[in-house]
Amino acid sequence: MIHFSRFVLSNGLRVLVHEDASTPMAVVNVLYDVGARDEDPSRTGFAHLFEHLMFGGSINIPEYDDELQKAGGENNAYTTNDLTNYYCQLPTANIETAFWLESDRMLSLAFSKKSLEVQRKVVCEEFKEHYINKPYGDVWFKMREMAYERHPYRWMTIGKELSHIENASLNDVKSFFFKHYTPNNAILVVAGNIVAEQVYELSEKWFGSIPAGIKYERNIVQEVSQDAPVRMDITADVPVDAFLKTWHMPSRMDPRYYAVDLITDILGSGASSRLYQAMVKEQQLFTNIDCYHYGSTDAGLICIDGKLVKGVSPEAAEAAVNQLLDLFKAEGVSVSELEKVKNKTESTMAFEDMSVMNRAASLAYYELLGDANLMNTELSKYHEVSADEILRESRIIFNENNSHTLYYRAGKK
């Protein structure tokens, strides 16, 4: 059981406190309810750009990292299609430094052409290194465009096109900041060797006077039900052929999510999974193969993804995968196999909860989903999944009309 307390400041900032006297450290986690799905289709990559810009200095603090390091702290951040999360860890005795740093950059960044140019260059280099020049780097650009016609999940967090970041103006950046980086669009979690009363006082002192801003109302167009398969066959300068296939799945808050999550474990988690045993060890069609999902806030994707053994065609690989899925849809899962993946899920969740930093991030995420206490109750939802539910969900999801198939063949461009 993860204990926490919760209060909301008058400007709308939600604050959660998790007390843990066993550590001399404290974690300050600030989650902003903004991700790539909130971007203008003609100005993508901004949420990720801000992951970098937020370290470019604020009104009273030119160098975030320097001040945190003086206090013995360390930090990082990440961006997804749904959210942006900033976190730092430092000795509890110095925790007010974290409040000072985080509140100052929420109040207002020190927008400057120099900072924008520096971070723009960093992001553009990341775009080129990981998504343009890297083998298979464009796979998910192509897959997302196949899978989503309407929803902004159709572009990556790095952005749809390099030019969107290259051409971002200071005014564009300021508009994005004042729209999304406000107290009423953020969740502050403080965890570690600290008490709730102290967190309340520090929160009021450092964040209480920041204007709430205008509440951002999200209005995202959702995908309509797909009624035909989508396919793409491309050739690129890569070492070996690759095969990627996705299917639409329920959102993270849909009760069906838990059965789908367990299906990915049954099929593709580890060397004992069905796909690895059949495709890698027995039939030797793939050198590696995984099954995973994007359990996103809006409806996501489940994916089977692998590199082929040289000489094996994508057509043969797909036929073998489909045969395995047909068997799964016909026979379902045994009680013992289902129990095994449930036990693995329980073990994974327990291991994640060992770190106070993970606990802080999880509390922020579940609060974003609407109920921070899900952190304590979600395991029971996995245990309630039956073999019949696994069978039913596999038949709904692994429908060819719900699929997107990508053959990524190796060859010179």
Given for the second form:
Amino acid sequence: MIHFSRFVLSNGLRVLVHEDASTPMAVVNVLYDVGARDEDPSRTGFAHLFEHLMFGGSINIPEYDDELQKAGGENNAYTTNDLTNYYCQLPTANIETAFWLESDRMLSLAFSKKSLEVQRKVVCEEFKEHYINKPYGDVWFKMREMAYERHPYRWMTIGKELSHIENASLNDVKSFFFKHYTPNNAILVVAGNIVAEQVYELSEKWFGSIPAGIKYERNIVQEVSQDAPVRMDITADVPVDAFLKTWHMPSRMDPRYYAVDLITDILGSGASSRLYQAMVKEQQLFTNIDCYHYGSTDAGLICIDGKLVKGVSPEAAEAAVNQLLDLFKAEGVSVSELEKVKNKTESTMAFEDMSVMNRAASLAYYELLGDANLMNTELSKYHEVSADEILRESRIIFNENNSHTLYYRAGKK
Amino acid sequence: MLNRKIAPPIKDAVEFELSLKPYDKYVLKNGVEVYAVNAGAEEVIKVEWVFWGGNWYEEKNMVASATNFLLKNGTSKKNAFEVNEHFDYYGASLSRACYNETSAINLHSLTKHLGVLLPVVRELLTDAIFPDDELQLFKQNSKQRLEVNLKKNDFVANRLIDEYLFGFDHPYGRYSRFEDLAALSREEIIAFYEKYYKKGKCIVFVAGKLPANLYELMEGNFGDLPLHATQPDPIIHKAYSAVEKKYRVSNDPGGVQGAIRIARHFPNRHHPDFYGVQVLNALFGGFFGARLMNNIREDKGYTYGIYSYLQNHIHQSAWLVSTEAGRDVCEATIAEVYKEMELLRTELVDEEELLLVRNYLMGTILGDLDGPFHIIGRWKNIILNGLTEDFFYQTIQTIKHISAKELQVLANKYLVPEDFYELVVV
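To test you: the structure above is the form predicted alone. What is the structure of the form predicted together with its partner chain?
Every chain and every other molecule in the complex is listed next, the one we just looked at coming first.
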């Protein structure tokens, strides 16, 4: 059971406090309700570019990192298609430094030309390092475009193309900031060896006077149900063939989500999972194969992804995967297999909750989803999933008309 | 009125008194040492069996890593699937890892399931059979993984720089090759297993919320095994470093980035300079606020990230700078790295920057002592390297008190361009 308290400042900033006296450290986590899905299709990669700019100096403080490191702290941030999360950890005695730093960048960034120029370059190098200079680095660019026709999940968090970041102007950046990085669009979680009253006072002191922004109304076009398979067959300069297939799945807050999450474990998590055992060990069609999902805030994707043994064609690999899925859809899951994936979920959650930093990030995330207390009720929802639900969901999801298949063949382009 | 330009007062982290929570030690009847740290709020546990079974001891390349990998792929009673199924059923994970001197088996589990999991670990340590079809599959999949990895400039650069530093015949300089994979035989793997696992030297590290009967469980499952029956003979490997120091390698003609490695030898953790060099390294390129990152990423935007670090082995270490930079700016990046070395040699670091680094390092250690897994990690490092608790406290004393002058002396001793190997893989 994770205990927390919660209050809201008059500017709309939601604050959660998780007290844990066993650690000498404190965690300050600021989640902004903005991700790549909130971007203009002709200016993608902005939420992530901001993750970088947020360290390039705020209105009153030229160097975020220096000040935090002086106080013995460490920090990082990540951006997804749904959200941006900034977190730092520092000795409890210096917690006010984190309030000072985080509130100042919520107030306003410095918007220096130099910072924008440098971070544009840095993000371009990140783009190259992870998505261009790496074999198979572009598969998810292709897959997202196949899987989403209308929804902004069509593009990766890093951006659709390098040019969007290269061309970002200071004005574009400013308007994006004042639209999204406001107190009423943020959740602050403070965790560690602190008491709630202290957090309340510090929050009022540092965040209380930041004006509330205009409430951003998210208005995202959702996908309509798909009625025909989508396929792509490409050749790239890679050493072995790869196979990737996705299907639409319900959103993170859909009650059906829990069954789908367990399905990915049954099929693809661990060396005793169905796909690994059948495809890698018994039939030796794949050298590795995984099943996972993007349990995103809007409806996401479930995915089967692997590299083929040389000489095996993507057609043969797909046929074998389909056969395995057909069997799964016909027979469902055994009692002990269901028990196994539930045990795994319990264990994963316990390990995740070991660190104060993870607990803080989880509280912020569940608060974003609507209720931080979901963190305490999640496990029971997994326990309630029945074998019948697994069977029903597998039949809905693994439907060819709901699928996107990518053959990624080895060869010269 | 709130003045946001003034930082709130801070307590300098150098004022913190840090201590390393002690372990409990227990010696099983057969001499196996068990080190345990009982801490944490979650009902989880981690048990690690460490063997002197790294590639330091193999006679043929990749035998140690293959043995370690295949250890859980079948016993005379259970095939690989059944072994995996047992751990997976309880939501546990059993991973393994092979390093230079040591190899390890690592169990992560909910504390309540430990009792049903340990007997299967015992089975792996007494009765692994290394089926031939598992070996063949391992070869095939490793070969393909290697093919993919060789396309990556950073992977290629990491291999080559180790080879330049230590020579391919040294365990620290060796890497996986197709021909070595193809030559792996089941007999050699079984012989390695017999000598370095079944009868090998083993130390156990346990951390988490420990069950009350931990020692009975360990004694009952492992205390009667012939571990330590044969102590490995001390083996000396001589390093043959490359004579030539500068390399430019073409790996991916169309690549948009180059992998840069700049590296020199460094003695090891027992050397008296080690403490000060940890601080000097932090200043140079050891964290996000370090000089290399400030200059080469934050000022020039040549790279997504650049770090320097000590690659610590038990016998001998290396000091490396590592980055991926735009292919057109690789040479400019290297020039900046040497410029930063020169600055550290010629100019005293000012007190403000030094205090920042001290506070940062102290904060990291403080954060890193949070939770049982981190604490046992610190102890493991001390124990496996033949150090004492003093290493931890000496590190802290050095962080708190080393002077700018001492750092400059170290920079003049170690940050000398002529001592560095230099490699770009594009």
